[in-house]
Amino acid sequence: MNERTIREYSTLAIPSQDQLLYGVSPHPLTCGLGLTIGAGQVFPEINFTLPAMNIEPETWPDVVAHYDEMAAQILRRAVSLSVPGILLEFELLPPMTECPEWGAEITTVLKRHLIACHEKHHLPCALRVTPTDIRDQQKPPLMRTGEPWQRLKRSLELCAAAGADILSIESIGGKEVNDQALMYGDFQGIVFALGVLAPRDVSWLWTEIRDICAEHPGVVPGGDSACGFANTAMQLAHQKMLPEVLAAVVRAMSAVRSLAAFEQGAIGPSKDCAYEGPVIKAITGYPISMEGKSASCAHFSPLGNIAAAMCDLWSNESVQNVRLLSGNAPEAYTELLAYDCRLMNTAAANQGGALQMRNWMTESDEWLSPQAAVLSPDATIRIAAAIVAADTPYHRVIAAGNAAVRVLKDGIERQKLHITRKEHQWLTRIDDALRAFPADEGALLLELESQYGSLYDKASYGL
């Protein structure tokens, strides 16, 4: 795929909320060792990491031993519970990306376990590898040049060669502006980061990832995540440092920058921490991974059940290799995910069961938080439709924000969503701000130059 064949999404792959179900995608993905995602079943995606320890040459044998142990225990539990398939995700810690050979070595260890399990037990399985985006090591960050980018690129290449079946990333382009804008509740700065800077970086980065995958047959360009943007807002709202309505609108708008990866060739599954995944699925038709109640080991959220309503993979985010009463935590969380998926798949095997189960998961969370309200199937279709009806990332971000505000206001008018007076004031403030943005992103760039111009490197965004 070259620049002339960039995908352009102007219609929805899933135009009706009744067609937006868990376990089913218009474009199922076959990857790894016989694993097909989005063809009717939900599979667990188990994400695991080290306990608190230093990662350095002296401790490296212990690091490898941890991953060797985690893979063996996870797959043992998966086989014991007769899961129909499983995805392992290896999220590199920063030192493993900074030393690309380290990340590749762990990739080799994990893939060896998967191959052995598949050969012995015929378990369909695959390995997702997610290097850390380390390009923010200087201020302002250089996204397209410099040693951090070269190390990240080398990490992607070596992990692909070492056995990754899916390459993903949680990219950070625009975060240098977004972080400050969130801190001060500056909605203009947030829109600038999500609508002008981030999509440019995601588009550039995913041409690189797509090309790396093309050089390694069988390696799939998975997807990106707005974790550093929308999940940051979610956690700040959880700590009462930001209003929930702002976090909800940021969540909707963040889908635009993640969509850019699919425009450049990503085919899923999207990242588990990308709660914007349902919007991506509605637009592209590619399978998604989601996390919710089973991710409480990593973070709290108001999205425990509704996050599963449209998933194709169900994940725990990331759990440390620490001892619990039953066994080590990664093995225990494999069991949690396996039982969640078993219930969803059993419901789907019955006439109308998937729709009923999806509706129950939705209704249990939908109106208890503005952040849950924008993740319902109805809200997903409304936000996705607004995005594809707009012509540029900047206009799409504003359109997504307007759609999210409308979802929240409709819920309030129907007396379904109940928010505080302060949250009401913020919702009005956001609505007014969305109406006041200039039609041209260049005008916004000039308007914000004095406030944010020193935080980002224009060449890194092709500006």
Given for the second form:
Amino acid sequence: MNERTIREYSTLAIPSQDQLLYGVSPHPLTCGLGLTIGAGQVFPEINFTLPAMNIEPETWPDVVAHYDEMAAQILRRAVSLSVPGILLEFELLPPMTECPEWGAEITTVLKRHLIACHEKHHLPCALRVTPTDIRDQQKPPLMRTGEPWQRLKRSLELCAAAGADILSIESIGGKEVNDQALMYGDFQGIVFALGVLAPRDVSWLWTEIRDICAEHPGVVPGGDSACGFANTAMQLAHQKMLPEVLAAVVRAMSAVRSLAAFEQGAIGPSKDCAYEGPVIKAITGYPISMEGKSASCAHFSPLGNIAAAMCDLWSNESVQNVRLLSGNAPEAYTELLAYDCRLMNTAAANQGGALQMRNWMTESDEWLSPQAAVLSPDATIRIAAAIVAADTPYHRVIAAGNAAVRVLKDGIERQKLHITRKEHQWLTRIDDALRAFPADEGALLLELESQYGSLYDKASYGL
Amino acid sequence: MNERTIREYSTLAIPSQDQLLYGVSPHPLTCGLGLTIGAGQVFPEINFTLPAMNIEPETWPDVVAHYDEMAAQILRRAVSLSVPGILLEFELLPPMTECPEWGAEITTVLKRHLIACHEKHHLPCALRVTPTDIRDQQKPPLMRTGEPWQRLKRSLELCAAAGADILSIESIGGKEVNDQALMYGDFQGIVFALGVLAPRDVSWLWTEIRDICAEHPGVVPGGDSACGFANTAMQLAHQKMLPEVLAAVVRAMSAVRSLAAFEQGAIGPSKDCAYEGPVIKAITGYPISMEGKSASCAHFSPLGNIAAAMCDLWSNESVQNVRLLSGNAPEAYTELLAYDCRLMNTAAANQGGALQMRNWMTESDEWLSPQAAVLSPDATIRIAAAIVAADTPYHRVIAAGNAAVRVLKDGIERQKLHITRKEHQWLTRIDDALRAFPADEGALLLELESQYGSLYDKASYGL
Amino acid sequence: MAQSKELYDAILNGDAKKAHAVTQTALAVGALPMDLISESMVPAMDEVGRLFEAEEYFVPELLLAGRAMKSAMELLRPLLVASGQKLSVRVVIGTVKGDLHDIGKNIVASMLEGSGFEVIDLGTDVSPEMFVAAVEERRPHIVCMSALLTVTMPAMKTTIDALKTAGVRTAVKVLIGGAPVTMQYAKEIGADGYSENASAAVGLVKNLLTVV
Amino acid sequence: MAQSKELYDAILNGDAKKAHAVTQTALAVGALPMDLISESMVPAMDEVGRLFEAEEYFVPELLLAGRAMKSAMELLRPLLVASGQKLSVRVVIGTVKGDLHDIGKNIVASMLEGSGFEVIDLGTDVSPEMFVAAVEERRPHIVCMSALLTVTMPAMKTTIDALKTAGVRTAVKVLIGGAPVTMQYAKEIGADGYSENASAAVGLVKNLLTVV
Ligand code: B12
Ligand code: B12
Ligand code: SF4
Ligand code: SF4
Ligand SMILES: [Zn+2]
Ligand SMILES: [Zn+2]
Ligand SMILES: [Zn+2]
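One more: the block was the form predicted alone; return the form predicted in complex with another copy of the chain.
Now the full complex is given, and it begins with the chain already shown.
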């Protein structure tokens, strides 16, 4: 078994945390209908979904009507609040990927709204489309062959053809191992999933996505998200099911797999739910999307303000089309995002304002939770630097984990971060585990074979 | 007919806009379970209501269960995010005021949650209770006598006895005239409603509320809201049914009636939906509650950030107990408020930070809408100064209207504010109308007798 | 036609006195009521609607135009009735039981009136029994209900059920509206239509009539 | 009893090997299976539950304890069955059709197992037909369904309907859960219970059993 050698990113695109600001990135991206991301302003990225309902041929007209209504109301609000630009994200639900024509139909509907709005109001805007990674339908899942992958591929193609401006995905390679390892708090399994399996799948998958984009001029390969890994850990920590320190370290390590998409040609914006975004931005210089308090409709988090500190798009993750007192929830969250962005952009329009506001956003949350602590500009640079200094994904994951542990320990030492005795024990346990890894990923693979070997398909990872 | 002479408030408690900051007010208020408002920090005020359902004896247990669930989830989130304090607002729905025992029962339930949470987590907290002003059940409405008023009074008493820490109301005296005047854009009728009728009712009503509070030690007379006047105008402007400039001027004028509550003994915090709050704060020095982007669950507005610039409590206005992807909407909005407050408080903890953040919040919205323009610290001081310089509510309303028109015209002249030709015409029309009022309110009353005389009951206003 | 232009302008400018006077003069020199309506008044109200849609007019202008239209109609209605022309579509409207919000309802009522419908406004806090009584006594074509509170929305269903029980449900079309109301809710409770705002409400009534 | 304390500790510390060994020794010296269960194992799992509630234990400790419990039970189960003691309450669990989220479901399953129930895990994307078949073949007392997507929630209703059609609905209690699910939804579709999290789910199952 060969360790793959990584060509790119041995240095940071943004080497100093003073340049790691919201709204600006070294490689701004122009896409869709005149939207330039990362060139000075933060824009809302609004994501929306169906209320509780069946998706089947009989209800399909209702499904389309929901998306039609949501797009109209979101854009009405955006125009009424004079937003300087907006990104719509359409995250397909599983049946819409299973039946690629369905996803493409909604894509068309949404794009039509954007075009009309752009023509009438000159609103710079774009559409991100994110098919569901449905490759985990059998156990062990097949990643590179089989019906689910064929459908997913077709979904990506049809959505690109139907008007997507950006293609993204939340890929799940390695998750079959990570899920179990996470629940048992087995750090070896987690490192194997995040450092060996996941990066291999992301690399492979993103050459495919990059090629699809190449065939559809104007369609941009966006980015991936470690959602199924790090956000799962975050949810579990939120429910007091996993230690916060574990979730924090997993977050840092998850950046390595998402970086692999950029190594293969993704150019941003990364996904909103990818809280590893700042690390990606520091390394690659591409713009990122983030979410925090603005996503309280989709999940709670200890990252409300700090998540915005370095974002280029500010998102609500997902909200159902249910009625609130003001109107429908997607419109309500559009208003929220619009004002949050406006405040950030107002500060940024003043000399030194972006840095000041960024620091306050950071200070707001940084030491109230280990998960926030690893998201600060300082921690971001430390983790990013550790990653680029290592040579393979496997070593990078260990390096990222180590950097995160240092960030937490430093915080504790400086009496900034206060954690329970129990969390302390876990932090020590993680620290010890990180020191004990074999130098070679092949050795780890063998070591874990009996425990995890049956959970994943080797060929799916080129192993 | 006598013009009433105003004793209090001939000067400003906060004379300079540099001292008009969020989180601090000259007369901080300690109430409930150790919550001190206006002494340096902004706290969330969370308001919550039922989803679509009937309130009747059969459904009453479900109603109670909803409030029980909402309180538990809101406080869970508050604790989990380490908020430094929180205010819960319970706005009674009409049947809960009609049947005062019902309102009192919910008050008890909510207070029980606060007490338990305070004991377990030492969370400083308090409960604001706002019975519905149900006095407009007949036409013309009777304000000082009759069954509805008796029930409303009993509701205030029972809620005070059941554990309310703050009593508030959104009173509706004068609305019977204002509604029609507003819809016909009849400025004379509006001034009559806001300058003659409404202040008389507010003064009368608040001596009653003050007396009820006096009988229940620890219960604070909070404040009133011009919601039925100014927020109605805002909603209508939002729907493009009334000019924005009219809504802006009405907003400024509405402060006069709400001020009357403070003249009679209210000591804050004023109501969240009372966007006249900053003017009240500048004049009286009592803390205020405000809402903006945080209330997108309840209504849209052009005031998302600027509304926070001078607040002491930051509110969501109202949200139904419906399920979102993260959890229930009241819990989701608690998270939002918590982070917004945390960001403001973080900035304020730094030298000059509150002023800097306040200015950005102001700058964010100020010139994008006439309704935002009259909410700036500068406009607030100008309107407040105009009010205290005049002698009667009638003259104060005209003075406030004039000040608002000046604020808008200055903005236009400085090419900051851009409004349509049509809005311009209305602004001129309003300006002209303001010059044409008789010096004496008795003359206006006579002039409008034929048009509005049948809509209101003179005795209800001591006329 | 000069006279027609004067009436048209009077309505467009919301000048009720002028509209009344001009109509009187026109009738005196032999103008036909139906001509005045179709050549001056309807086009004027259409233009008012267009200006409103284009955000050139606000509600005040709309209501004043409606008032002017009404003052002209006062002169024409008896003539039309006498000549046996079936003119008016009757709409009963009200805010449901327990709910006192009436601004939205009033705007809908005014715009319907402005569009030439006969509107019977039952006010606010209208019980199901009162709606039923109004339907039985006034025989409207359309019943409109408004609700602004989530806790009064269910009264819309109760009212429709009461109409059924009274055996008059099929005699009318029922429209509902107000901020918390949705199309889905309208479907659920078996209303015939819903609209998000007052101008759409007028369109809705017109559409329904082609089906009545 | 010394041995009992060792088994208790082995489970509390999640040491499966030790738990197995200690149990073997205890049985060899004549301990009664039911005594081991009621005096060492159940108290250990109760303590694990308490520590979890007190936020002293996280899920990993919980799962490891469950695993240790299981390894001891492997030795005891055949003895209990042979002696004719009715022991186990059977639970069938799965994530509903179209839904692949399984973390929550897995935790619920593990905690139920940890509490001594026999759990048959059907996995994810389980069709109504598969639930029906499992009920018919395995005769569980309880069926648990999990859903994390709003678009798969309706499959819970479909599954309950399928159980009815197959005539086995009354033979089992049906529990549902998952982030988007609410108590109200449980009522609506006629489930027997709902809980917000895994530990409450265990309580729910225990409560239902006193009623079964
Ligand atoms: C103004 C107002 C008031 C005024 C009402 C003045 C009046 N005469 O109507 C006052 C202050 C009196 C008031 C009182 C209360 N209110 Co109020 N009020 C509002 C507010 C700010 C604006 C409503 C309004 O007039 N909008 C403007 C009109 C033009 O819009 P509209 O009504 O939606 O109508 C349009 C369409 O819906 C449609 N339409 C309307 N009806 C119909 C009918 C048909 C057939 C069709 C086709 C279309 C249609 O066309 C209209 C024009 O486009 C809303 C906030 C909001 N977001 O709506 C709260 C709001 C409705 N009120 C609310 C509350 C809680 C109350 C009180 C209970 C407060 C209290 N605790 O005292 C009381 C209840 C009184 C009662 N018994 O009804 C809540 C309701 C919450 C809930 N659980 O349902 C709201 C949503 C505010 C909030 N965000 O919390 N209120
Ligand atoms: C992790 C995760 C994933 C992982 C799943 C990993 C796995 N093996 O399960 C991955 C990345 C694969 C994933 C995929 C998708 N996901 Co997902 N996911 C999540 C996330 C972040 C956490 C879920 C979780 O594991 N929570 C932790 C567990 C412990 O909690 P729990 O499941 O609620 O379980 C507890 C209780 O509910 C209860 N319980 C659970 N089941 C039962 C059963 C019974 C009987 C009882 C009594 C109790 C009970 O006890 C448990 C323990 O306390 C949520 C966000 C969220 N807010 O929940 C989104 C979320 C559920 N996902 C969402 C979406 C949209 C998707 C995708 C469609 C994304 C896409 N476009 O590709 C796909 C769909 C895949 C599919 N076909 O199912 C949305 C759903 C939106 C909607 N419209 O419904 C959510 C809400 C995220 C969001 N905010 O938008 N997801
Ligand atoms: S956190 Fe967001 S993006 Fe992630 S699985 Fe969840 S939904 Fe998808
Ligand atoms: S804006 Fe708020 S407070 Fe006001 S009537 Fe409306 S609900 Fe009540
Ligand atoms: Zn995601
Ligand atoms: Zn997303
Ligand atoms: Zn309010």
